[in-house]
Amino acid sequence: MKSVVLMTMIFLSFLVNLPFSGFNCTYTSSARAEPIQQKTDAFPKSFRFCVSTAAHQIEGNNIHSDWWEWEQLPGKIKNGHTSLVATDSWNHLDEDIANMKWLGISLYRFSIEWAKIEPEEGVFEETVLQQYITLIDKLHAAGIEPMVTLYHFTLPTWVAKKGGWEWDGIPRAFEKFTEFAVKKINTRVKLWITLNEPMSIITAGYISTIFPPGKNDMNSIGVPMTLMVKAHALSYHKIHKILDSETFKPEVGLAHHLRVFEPENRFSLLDHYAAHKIDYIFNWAIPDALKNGTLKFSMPFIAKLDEEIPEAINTQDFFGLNYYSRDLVSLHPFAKEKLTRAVAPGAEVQDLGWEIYPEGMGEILDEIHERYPSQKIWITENGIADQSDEKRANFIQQHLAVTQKALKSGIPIEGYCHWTLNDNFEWAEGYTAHFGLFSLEPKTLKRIPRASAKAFSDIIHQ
């Protein structure tokens, strides 16, 4: 009996110190279901179609950000690419809006860049913010509603130097940025997203070295997770304090990256345990905190987080879902690579090796609705790296079929945002990952519609 207890404690010790490599891991294989084939019917008139972008990935010249500093480090970005030009979006604004109108979308999700608006602590650039206001006004003139994200992966350099998401002053700093932006933008925007994918930042920046700050320390995640929830809560309340009136009610949410985690070997207790733990910490710990004000998880004997954050209670007017794939996980306590993630043998994958698994989005939507039954849902990102454009149209069709099935079952989904409009600077992948409905002509950056753009447009217009 003592040997069993000893082996259990050894296993748990290994488990809590697993190196988790974010989203650039090596894939192996396991089983999966047959792919979805059905077509979609016409969506309800109230359903909104949209595309999503992020400022750092499209604008260029974001030189006062932690990501610009990161890009200067050798080996951090594939092929030594940088975001200096990106898609040069400000000089192609009218072209991009015209392409959105051609697609038929009624909403555009984009982010405003904190590092450009507040390049130095307390120094707010009104001319930069006015550029975003011009974009918002042009969208309204084109019949396209804006959805604004306040933080999409990039921090001002001055914030990063203070510790970034480990600096205890970051919630208040983010609140001040929120206040400046929201007061100026005012009622031009109804739909706000505070933070994009907190757990992507945690896994890629604090458990691996893909994103800044590149810590690779599982035990470091509690502080940034806690401060992200606090920053969201302060931003949420500030937006409502500024904009709420008898005639105008903003809606504020957070965009969560949720993935399906399953055991690679369904007969392995180790794989089941690992999948269960990762699923809760990555997918549900933060959404639960935004419901009940408690950020809590534990890994026995080693890691534990139990933070009461009462200001976060009920701070989601809608649930933003970013969905891309599933991971089949396997635990190997005595191997060098203790945690592996797998793709099924013969499974269809996109250019980055992520499994194309539309069924998983249905599973996630079901669980969101079960956990938070009164919560409205926006699918704020869903897309595919597919340079050849051979898979994108079917990818969109399959995920929209899942969406429509969920709608018919009573799940309150407001709309679907495809990632993304144009090929862009895709973080650690540089310009090698092609998620765009439009490709870019290399010299002129002219936008060229892919066949999948027409397929998406046809669905919107049916």
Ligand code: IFM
Given for the second form:
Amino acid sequence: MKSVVLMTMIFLSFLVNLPFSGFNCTYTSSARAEPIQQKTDAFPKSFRFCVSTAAHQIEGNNIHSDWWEWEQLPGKIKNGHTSLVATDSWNHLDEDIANMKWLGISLYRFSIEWAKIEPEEGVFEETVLQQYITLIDKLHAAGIEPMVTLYHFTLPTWVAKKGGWEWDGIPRAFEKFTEFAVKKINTRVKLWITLNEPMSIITAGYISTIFPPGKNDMNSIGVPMTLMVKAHALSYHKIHKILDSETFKPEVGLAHHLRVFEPENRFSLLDHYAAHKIDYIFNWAIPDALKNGTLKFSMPFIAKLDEEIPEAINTQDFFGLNYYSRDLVSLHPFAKEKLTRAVAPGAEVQDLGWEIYPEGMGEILDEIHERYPSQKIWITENGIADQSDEKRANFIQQHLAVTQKALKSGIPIEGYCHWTLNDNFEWAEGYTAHFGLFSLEPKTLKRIPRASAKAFSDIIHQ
Ligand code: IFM
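Alternative state: the form predicted in complex with the ligand, after the form predicted on its own:
In what comes next, the whole complex appears, and the chain from above leads the way.
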């Protein structure tokens, strides 16, 4: 009955475009928060600065992965770019670590590549894992703590062939990969991230077709979401089982990509409804499942899920937040493209057209804290595509000012990881999106610091 009333109201609002404030919306209003202060004070000594990367985007030669196959398909990657060379990170390891030292960071977040470590089912490559152990040892020697991500967007081809995130064996397969890697790496690493941005994979791979497997069906998202939560839960428990001891306690989290969603037309009940629903499905459905074991949402006629996953209860030792931007959402019930998103008119944008909206990170930090009050938070990614480097220093400064305000209000934020160290392979955008603090000299791939790298370093050292 409730849903009939709701749908009728939505339909009426669609006809008359009336304002409506009846929902208890968790997304933010378009009223701007207080202006962001122009200078960051010194951060507490315990606060950690960091940069983040991902294996496929920096290493090159990831030829046993689903992404490598995807890149070979015509039209999938801008300008026909491929990740074959990427930033050639293994041949620039010492240079990159020296640059991290110069920046002054005390933590480096990177991923280890499942497709390289287990290129065939059950065949684990010790030498590949050893390379990561060498990296970890070099980081420790440089006074930089490693934070390791186990899965960052790329699957081994053998997993993809079985159905990837729709294969019901994937949680167990991921658990086995976790077991192999964690036993070898062992107590060298305390901070672990199981999965990076499940909802980006869902959106890009199952709705907007820009990531493998290239589907466009909101109705298909339930299975991969469920299997990702299960895979995370198994991996979480495995890490603790292997590493927990009297003297060592690993911390395991997941890096969530959270965005601010607002109605495109603030006078449209439909748009309010869409923003409210998308905010829950994209931002909170998975974190809630990792708290209470229930993965549940419903958006009539578009998507619905109700799964009990008890093994996922309380499986986040920290909340990893990747924050980039805000989207204005609109619902068109009778159109083929039912949900659309847009950028606020007149908003400042970065090179990919994403709105620069630092206030949004503050709103999201507040909401994480409100929903999960005792949860520690790591800002595991925040960055900007800005080839000219005109906006990056200010972007960093503004997001750090927001972070500082949140810290002062009592939100337990452990640290801030900037995305990313060097310009790299930005998925469907190829090498056309420049997120790096360092650009790459085209022929030699020598790393060249942008002015914003110096600005970031100055903040870290103040
Ligand atoms: O490059 C990506 C990264 O792999 C995941 N988070 C967002 C970044 C910028 O798009």
